[in-house]
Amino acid sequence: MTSPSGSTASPNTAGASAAITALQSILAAQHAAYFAYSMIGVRLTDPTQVSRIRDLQAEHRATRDDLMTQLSSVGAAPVAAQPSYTPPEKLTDAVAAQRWALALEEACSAGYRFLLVAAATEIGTLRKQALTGLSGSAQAARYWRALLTPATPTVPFPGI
């Protein structure tokens, strides 16, 4: 079997490579979310939202750390966090902060969706990790989306 780069790879190697690429994508999204939630939190005044930010930031930190360990254990160098992350718009109010939070969770969902595709032929832990992560990030996105667009708090296919 020939990979897109022209090298020969077995199906298992190609699948492992796709899974590692997906894990790196998720890790990059986790880095961004962990960093950004500190900036988002200062724009929120509702105590429930501030508490949610703290919980989500802790979850993203734990997931980030687990992914770094997972990638290192298979010999892959975990992607590094960027020095800073720029919001898609100025954080002038709570609504802008909520929109950024939603975008961050959607990026995490997209990474997990990518892992789900990469692990499509696997029944084990990677597939479970993808489904669990996709479910968690979709629920977090639903929280922010419900604040922004209460009439449509969910999307049919998270991560797409």
Contents of the next structure:
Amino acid sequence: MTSPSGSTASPNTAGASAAITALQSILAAQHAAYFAYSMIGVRLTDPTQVSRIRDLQAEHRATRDDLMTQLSSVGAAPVAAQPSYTPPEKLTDAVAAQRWALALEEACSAGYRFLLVAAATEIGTLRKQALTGLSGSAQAARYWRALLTPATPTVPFPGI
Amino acid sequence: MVEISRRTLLSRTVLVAAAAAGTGLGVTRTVHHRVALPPTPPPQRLTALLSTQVRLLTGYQRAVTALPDQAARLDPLRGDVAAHGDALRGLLENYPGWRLNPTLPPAGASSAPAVVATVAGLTGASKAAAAAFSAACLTWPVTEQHASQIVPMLGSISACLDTHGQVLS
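What I would like now is the form predicted in complex with the partner chain, since the data block earlier showed the form predicted on its own; can you produce it?
Entire complex below, previous chain first.
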């Protein structure tokens, strides 16, 4: 199994199925985030937030591509992107857009935590990939949460 | 016919009677002794992580008092760290030996220096704690019991402490 960094992980047989399921769920979340950030960006006017959107979208695209390669390398068909993604609420303003961005990052966090559960059966690249991804998506979620609820910008257990 | 004395007859009779009584009372039965083994102690790494959490929480409690103008920013973070302690104690409950004395400070608690009750002190302590949880998450043995519970929890706490570093910086 190839990680985004290009190194090779080899999940044991028992954990391989769970790991592939987790990677597919992360990929699905990355597809959604990459697509949705284009729609979210339209609703944001603050230059700092627009810049952040561009950076995050580029990161999600790179991660998506790496995950597709990783899954293909172990013979799994990467889950395809949906034709379109519907926001949980109408994007009438910046706050609604920020709420969607937060939900997208939390979905990524949940996927990486799922991968961490699967990777508990081995020590290696897969566990590192899961922890790095969980930390990255938790930090992105913190950015949006700080805009929405400045008094409580963090959660104690990202991914749960 | 063999002649025996009354003394010999009496002594043999007593011996036979004693053997019969002993057998009846179970003297000759095999006895299986049950020896109580001490309950499984928790891994030292887990108690060391709880020690790290306790130090950090103490630092937050002191800082919230010492820096009232920062309390609104620090208190939610303190709440997260307190929740981490609850989660770690929940993991420790998997090990029956932990119940012997769960209120004792974990090993090594007294040797570590206290967290300086400033924003910079908390920032450094949060980053160090995140690194400790991250290292434990990445190297937690596969063969150890409860790994599928412990590894994700340590990773989640590490990710949270990373975000604290961002908030405090």
